[in-house]
Amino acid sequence: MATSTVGLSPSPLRSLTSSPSLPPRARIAPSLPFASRLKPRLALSPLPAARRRPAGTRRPRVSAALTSLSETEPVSVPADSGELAGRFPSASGVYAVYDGAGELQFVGISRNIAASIAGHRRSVPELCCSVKVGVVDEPDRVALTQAWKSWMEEHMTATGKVPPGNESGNTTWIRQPPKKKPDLRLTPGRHMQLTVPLEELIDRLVKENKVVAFIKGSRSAPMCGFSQRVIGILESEGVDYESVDVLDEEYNYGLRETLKKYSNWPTFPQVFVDGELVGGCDILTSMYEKGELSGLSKK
């Protein structure tokens, strides 16, 4: 896990089958959530492995809950990213993106449909004009993959071709995720004597950076659901932020208790903007749903 020390200033669906009309070597690459996308040429990104089911337990049937692609109504994508959360679900499922002419451009699967659509809206706004969404009720790896195959098979049977964004080697829709910034360290080590009080280091950090998130775990591997949610919101909004792992007892020793006193806030995560405490997961989620995070600095 990359880290850096803070530098402070002195101050049941059918399997996808071949069709005689399909190109013989067509390969299909599905998409994944905004924060965890596929590398080109990989069949599927690592979704969490499905738990082994006891003998005799039936696997969830996707077809009972998922509407076919042709029967699903498209929903227009708003220009304001703040309206996305109210128009598209944050649940897991499959989605199909259409351009302004109504042509299908891409079919993907996601653990957070709204966040994935927000990412496409920023990167390819001219191709992301409307979206069809199918929520999968029991979204294990197999169910999500089957849902994606179902919509892909239906489109390929009807048109005889793969959506442009799903073609092998495509880099317009499927891109390498940006390299994540390292989490910040407030001290050089647990056994090093500080020349500046920890509370003063916290004060400098939140005032010298636009957005700071104090979380449990790293931004690459959050250690609680609330921290994961906060990181997901900041990433989906393209916010340039700093992260600090409050569970790092080697380089952030004593941070949790000191930060509670500094902010007068008893729980984590804690998000600061322009030196002021905004709050935790619930408050940030509410701001996200109301579109109030659009004013934060962008990457």
Second form
Amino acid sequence: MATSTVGLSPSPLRSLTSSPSLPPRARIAPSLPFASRLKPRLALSPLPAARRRPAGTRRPRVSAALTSLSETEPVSVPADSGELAGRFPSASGVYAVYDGAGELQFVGISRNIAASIAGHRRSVPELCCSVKVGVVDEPDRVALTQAWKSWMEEHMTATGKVPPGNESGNTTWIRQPPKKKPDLRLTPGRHMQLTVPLEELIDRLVKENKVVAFIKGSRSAPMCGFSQRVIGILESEGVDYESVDVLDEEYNYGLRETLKKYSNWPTFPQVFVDGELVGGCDILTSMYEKGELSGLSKK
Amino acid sequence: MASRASGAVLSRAGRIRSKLQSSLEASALEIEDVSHQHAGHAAVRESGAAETHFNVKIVSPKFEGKSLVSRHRLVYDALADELRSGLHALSIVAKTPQEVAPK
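Let me have the form predicted together with the partner chain next, following on from the form predicted on its own.
Up next: the whole complex, starting with the chain shown before.
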């Protein structure tokens, strides 16, 4: 066991005997290939429901607390999403999703299994027919990873196959938070000769992307209150947008002046939709308040 | 340039007022200097300039039938000299007389 990680239980045994707790540092990085958007729900997820085996079955492995994949009964996914919460626990653990033919499609871990299944059902309803759930007590990162590994290994040993949703490059099941997107760069670098004029690079960028926000600073750390508000609005509306940092003097050198001329707009931020300037912070705020941005959401 | 004479004596707020008044025939105009809120702003710190950020509330018949983008452009066009000489950002509320008329 990797004992160097902060927040681990000192021994696997203890994870079965101590009371369940969820230290805030035991977060799962969203970059894990099997984690489906854990972060936003972390604070809301209740303590894991007790589902323990009798004391006699303890073995010095975290997964000892977990029923094996083959022994877990599948639960059918209800047609009505309102019934999901009643059928699946809002606790942490591992879950395996099966399609209509009973083929295992994806094994994931979550801090809120019911919410994750609800998300999958929304995005790929045709692949979500039934789900096996294994609640993990003391769900720190290692315990969850262990649980995931044990189900994956069990399935791969039995079938010789990786579930299609867990194959690398398959993004059907894993939604990366939009914030993780990098800011776009217009040029390969300040000292590189441009073969295409900057105006044209701007023109292509705003026409090839549905929503582009030219902001001061990066989308993860805007350097101006107006840019920050624009990012906040786009994020809260769930808009899938691209961002460009007009202060990036290395990769967007000269962009501020060129963009002001291109858009005939003297200030930043600037938001483009379908190649057209929609406006800056004031206009975006006003559209947001009138509900005019909901059409941009990809949901 | 007509603005040069007045520019020497008026503050930027005063110049903004007179330019918007004359070019947009504003029936109501509120101008508030909020530069202090942006004192830590990188661009402002470097230039050391005062009077960089303003809130402008303007009512003009020239906004009739125009989108928000076009209305803001009219304001920016009227203030092009100011934007070139250190005016950094405007927060604009642009309405037509009809839109502010009590119903």
